[in-house]
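Only one chain is included here, represented as structure tokens and corresponding to the form predicted on its own.
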Amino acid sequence: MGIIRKGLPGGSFKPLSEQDIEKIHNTVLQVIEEIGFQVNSEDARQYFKQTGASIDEANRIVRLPRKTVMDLISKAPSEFTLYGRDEKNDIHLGGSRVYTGTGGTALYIYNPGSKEKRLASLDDLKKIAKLVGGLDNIHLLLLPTYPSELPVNQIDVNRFYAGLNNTSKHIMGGVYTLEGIENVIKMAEMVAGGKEQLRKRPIISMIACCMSPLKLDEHYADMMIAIAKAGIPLVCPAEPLCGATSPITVAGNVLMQTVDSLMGVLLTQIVNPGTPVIFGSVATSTDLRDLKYLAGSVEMGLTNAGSAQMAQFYKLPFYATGGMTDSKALDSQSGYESAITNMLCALAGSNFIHDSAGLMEFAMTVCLEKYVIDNDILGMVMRAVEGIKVTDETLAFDLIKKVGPAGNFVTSKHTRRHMRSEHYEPTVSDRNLREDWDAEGGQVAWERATILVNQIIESSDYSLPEDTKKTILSQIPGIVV
């Protein structure tokens, strides 16, 4: 697989010229003082009341005027480290770094093989968070399934305990319940060694959604202001949908991505001035034949792509959506609409790509297989990232002189010094002869995943010490073994 590219400086994509920047920037705030956006949770508009907001409470309207937006962005950091349980896999947020992720709360999971899918379960994302951890272009592992044997008040517990027992990669996840919120962070100030240790080293963050269009739900921004309140790094993405949920253009989109997310970066700097929150998108197109949710198309890319530069602006860090596939099966449809997705939002300079593997179908299904191909994918986009590097090294004239024309560069030492670091080598690709390739069985590239997984789920050890795991199992309720 060669070196291990993360935390790269993206940025040479700019779907965005500096003027449209200013001038999305500034719609934006015209949007807040004129138009306003609903907060359906009463502490969360005394929250805003503190600011000198002026609230319709009647209609539950909130507007906000242009220095008050942007005083409380400023108090929001640019940069902050989601830590891992081992330091190689920290991931510093900000600037134009790119680092990728899984995403989604799926309902089902897919068996290639077969052709079927069904019901993901608790076992299911044990073994996603073993298989992510093995795959080194997958820097951080959101908790990607809902388990479906289970009741709501045990979900969080048990997504986040499943992560922070199969893996040393930093945890992020969205959660369902306030109660669920306080024992997720209790499980995770034991795993960090206290209260103190988490918020130095925060080894968990959590997801709390804006609604599309101009909306704070009642349940996500209390979720919000307790998240806020504890320290704990949060996203505040939004999803506005091309035609339904924002206007049809592109611009229009990424307006409406950046004033959604904006109203909860805004309401967590009220709370808890220096929260490290996360101006997050996970804003697409529609099928314009019936307006429903699309997860690999070319806008979604753009969108993102836009909005990583929006955050760029605000000096926020931003976590994008791109590497999903509409498709329901692991063919050139589910290649392809990914492929794109990721490349755009990496050259952007998203900070953290999530959704970035395993998705599919909508963001209904995962795949184990998906995983292991979006890893491989995942290491193309990041060797873009990387682009040429120009040095007299490099170019290797003096190698080129030396050898002179008609010569060969096979057995230089420049080339064995070189060939492992400007190579990106996939681990999923089939590069043989058709000779070799039949000779070998003539699988297919998700048949070749398949024995990936199984290899790196069976060989994968990482277990969180037994006297942390005892004290969990004896203080937090709820969680299954």
The other form holds:
Amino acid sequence: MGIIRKGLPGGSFKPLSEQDIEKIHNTVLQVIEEIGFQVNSEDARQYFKQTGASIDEANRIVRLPRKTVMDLISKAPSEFTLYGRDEKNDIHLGGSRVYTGTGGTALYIYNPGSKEKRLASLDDLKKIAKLVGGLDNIHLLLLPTYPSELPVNQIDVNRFYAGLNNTSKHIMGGVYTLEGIENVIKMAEMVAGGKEQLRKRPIISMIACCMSPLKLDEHYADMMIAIAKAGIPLVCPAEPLCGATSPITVAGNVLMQTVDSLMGVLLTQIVNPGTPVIFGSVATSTDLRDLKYLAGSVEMGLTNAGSAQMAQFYKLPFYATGGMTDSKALDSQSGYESAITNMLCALAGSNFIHDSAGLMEFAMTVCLEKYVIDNDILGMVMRAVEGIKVTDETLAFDLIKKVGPAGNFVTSKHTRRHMRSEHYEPTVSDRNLREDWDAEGGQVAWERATILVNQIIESSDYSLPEDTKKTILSQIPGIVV
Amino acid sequence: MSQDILALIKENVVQGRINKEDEGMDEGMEGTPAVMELVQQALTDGIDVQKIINEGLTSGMDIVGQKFEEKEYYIPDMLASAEAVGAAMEMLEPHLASSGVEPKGKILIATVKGDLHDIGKNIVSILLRGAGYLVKDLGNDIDDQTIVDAVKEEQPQFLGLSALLTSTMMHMKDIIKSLNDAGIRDNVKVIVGGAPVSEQFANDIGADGFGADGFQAVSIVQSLGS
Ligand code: B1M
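Can you give me the structure for the form predicted in complex with its partner chain, which would complement the form predicted on its own we have just seen?
Starting with the chain above, the whole complex follows.
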């Protein structure tokens, strides 16, 4: 088996110049100071008030002076770790280090091996958790589906339990109710071995959205406050859509995403300074034909790469979005859209690329085979992030001298020493001769992926220790087994 | 004279210009009278309201529709025109009854409680306005009772409900039930839409129509209305 590449520094792709970043930054501060943003939670407005912000109560608009904004940003940690249950799965966010993960929250799943979709169930989520657990280039599990058979008050606990009980990778997820947040944290404490242990090694993190343009919703702001108070890492992503909830231009979209995610970052740092918060982008473009949300456009990759630079400028860990497709089938479109957006995010040094595997048709549907295919795309992407290592050893002058003109490198020790680490070995790609390919049934990528899906899910035997499960099931209401 | 001004209204609908400050598709139109100024002028000139609607607004929208079909126009172009028509219709509204024009109908629209997704609903509203309907938009995250109360008060012909989350779409069912309980279900046609909503779901909850996108929303309203 080859090496697993994660946490390697990206940052070679820089769509924004230093002047561009400066100009965007100044406009960000101008928006927050002059236009302000709407905060629909009374509690959140109270918190902003404490900083001396100007509050227009009638319109619920908060405006913050530049200095306050920068002071609050500087309180947020620029590096922190999202822990796995198993140490080898820890994710050290910060700098320009690149990690990948799944994303959600999709409503549907493809029936394996078909173009037919159906509503996703809790069982599907467990399967995906096992699958992702076995895919090396997907570094964390962001709970990707919504179990359609459950009532909303049972959603949070069941989603997180399905994650925690089926993979040792870090579990991140969107949350739906305040009570759910409380119970999920309790459950994670039981898994981590106590209140403090969870704060020391947070094995879960949560997502609460900011609303583009310029709005913190009441319920979501209240959730941000609750999560920040509990000291659990969180992401405050914003999802500006070109021409719909942001200016149509890519620059305008980066600006909007920056301001909007900062609203959440600022709030968390007032509530609980030092809260591990991730600056998040789900920014993308729209279909000009009908303003549909798009998940596979090149502009999405570009925006998220630009936002990665803004995150690096503010020294905030960054959650990017890339790797999806709008295609309804595992065809060439699904491959190139996922590859291009993942590649742009990764080369820009996005700390965590969310949605990077499994998602299709406007983020509405997941596909088991696609996780396996994307795992290969991500393997190649991470190899590109790693770049070219130039040393005496890699240049191998002495070896070339020894081999000499018209010789070969087939049997040299140098080849064996470097071949596994220097070259990515794909798991799905076909590199067979035509005869062998024919003999193996002439399968295309998704057919080969189906086989891997089944193998990986069947071979997964991960679960929480029996006594932990017992404690959780007896104390956390609503979990379906 | 009347022909000139109607042709100008039509042209400005195609250009998607509401006021004279607006830019159009073509260069150099800023500062020239646009749909609002022209419709005001037409009213002052005593031009028949029905004529303003048919020969100015609707025929302009027809061309916009064609351009959209031919992929010359994108949706933001179409929405600009639809907004211009919507603004003109609001201006004409007080004159409809006295001119004997049958209003096309009133639509109440909202995104249901707990749901903050409003881009789709906003597009649907603009397109409906552009098709000549009077649209009252209640906003997003609107609770069932407020919607039912608004139906009682506004007495619209249509109620449009939008939801994008599986956790919120059942409000649509509850609202229909409340309309039933209040004995006003038959007074209003209920149209539903949003990403998780399907034709099947619409049938199951007893809605009258479903729109997979904004254009379908308009055509279903048109077909139910006639
Ligand atoms: C009256 O008659 C009619 C007739 C037709 C009607 C109609 C009514 N209403 C709509 N139509 C139809 O016509 C419109 C025009 O053609 C169309 O409207 P649409 O709205 O479909 O299309 C718009 C033009 C463009 N599309 C959109 O605007 C929606 C795009 C997606 C990506 C989306 C967005 C943008 C957002 N989101 Co959210 N979001 C998603 C969406 C995934 C998707 N691909 O749809 C979806 C719906 N979101 C989801 C989720 C999970 C969430 N979102 C959330 C938040 C947001 C943002 C605020 C960031 C943003 C909304 C911004 C806004 N102002 O609306 C959160 C919930 C907030 C809340 N309480 O509402 C949050 C819970 C995320 C979180 N963890 O916090 C998923 C739902 C999963 C589920 N099981 O329900 C989701 C499918 C994305 C995903 N895969 O995760 C048709 O549906």
